[in-house]
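Here's a solo chain for you in C-alpha cells, the form predicted on its own.
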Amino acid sequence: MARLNVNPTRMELLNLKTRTKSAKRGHKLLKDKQDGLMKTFMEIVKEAKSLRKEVEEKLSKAFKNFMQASSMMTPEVLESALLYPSAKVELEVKTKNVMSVYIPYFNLKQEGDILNYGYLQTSGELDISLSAFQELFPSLIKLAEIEKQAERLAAELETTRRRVNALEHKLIPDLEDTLKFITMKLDEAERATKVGTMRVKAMIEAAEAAEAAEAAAAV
C-alpha cells in the first residue's frame, strides 16, 4: 500500500472520498459479477464434462466399426464410396451477452443421406460407422460450443478477477491510507492554526491589560 502523490487539502480531501466511494461500489459490482460469471463458468464445465464423456465413448464405438470396415474393403471400393456425399451441414452463428461477454450458439441443419453409395461392394460396419458418425455430428457441434462458451467465460472471469484485486488490495486501500493522512494534516494545521490564534489573544489582551495599566497609574 501508498499513499497517492496529492496535496494535503479539503478540495483533495473531497476528490478522494468520492474516488474512494465509487471504487468501493464498483468493486461490490464487478464482485458480484464475478460470482455470477463463476456460477454460469461452472455449469457450463460440468455439462461439457458430460457431454465429452457421452461423445467420446460414441465415437470410439464408430471408429471401431469404421476400422472393421476398412480391413474388409479394399481402398479404391472404400475411397469410392466416401467420394461423392450427398449430406450437406449449415452452420449458423449467433451470440448473446452474458454479463458482458459474448458468447458463441450454434445452430445445426442437416440435409441429405451420408449412405448414398451402392450396398453390393461395401460392408455393413461401414453403414454403421457412417450412420453413427452423422448422429453425432450435433453434438460434436454442440459440445464446441459449450467449451467456445466455457473458453470465452473463463477469459472474462480472468480478467475480472484481475480487477477486483486491484481494487480490494491496492487502489481502495491507497486511497483509504491518503485519506487517513490527508485528515491527519489537516487537522495538525487546525490545531496549529488554534494555538496561533490563542496565542495572538493572549498576546492582545496583554497588550490591552497594560494599556489599561499603565492609564490608571497615570491617573
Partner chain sequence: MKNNYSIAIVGNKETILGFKALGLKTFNANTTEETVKILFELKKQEIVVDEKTGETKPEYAIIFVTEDLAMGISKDDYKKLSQQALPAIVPVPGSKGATNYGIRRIGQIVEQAVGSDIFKE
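Let's compare: the form predicted on its own is above, so bring in the form predicted in complex with the partner chain.
Partners and other molecules omitted; one chain follows.
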C-alpha cells in the first residue's frame, strides 16, 4: 500500500489520526446508506420486473386488437376519428426522499371520454380496443413510476458503492500505513537520542574515572 507523502512529525501524526477517525466514520455512514438504498431498491426492482411482464403482455394484446380494428377502416377514417381526442390526461407528481435520493410518485388524472367520434364510419372493434388501452393505462403509469424509481436508486447506489469501496480499500489503509510509518519513525528517533545520550554519559564517566585513577597514582 502506498503511503501518503508527509513528513514524519508529531504534528502530522495528530492530523492523520483525526483524518483516519473521520474517514472511518464516513465509511460507516455510507455503508449504512448503501444498505438502506439496497433494501428499497430490491423491493422496487422485484415489483418492476413482474409489473413489466404483466404490462407487456397486456399491451401486446391491446395492440393486436387495435391493429385488427384499424384494418377494418381506411387509414384516413381512423386518423380523423382519433384526431381530436376529448380525453385528457394529467399527471400529478410527488417526490419522496429515500436516503437523499428524490424518487417520483405519479398520480394519474383522467378526464373526458375516449370514444369521441362518430360511430357511423368506425368499427365496434375500435371502441373495444380503445377501452382496453384505457384500462391498462394506469398500470403503464405505475410501471413508469417504479422503473424511474429503480433507475434513480441504481444511479445513487452506484456512486455510494464506489465511495464506500474507495474509503474501505484505498483511503483508510493508506492512512493507517502512514500512521504506522510515522510512529515507527518517531520511535526510531527516540531510541537514537536515547542511545546517543547513553554514549555521551558513558564517555563522561570514563573520562572522570581516568582522571580519578590519575590522581590516585600521583598521590
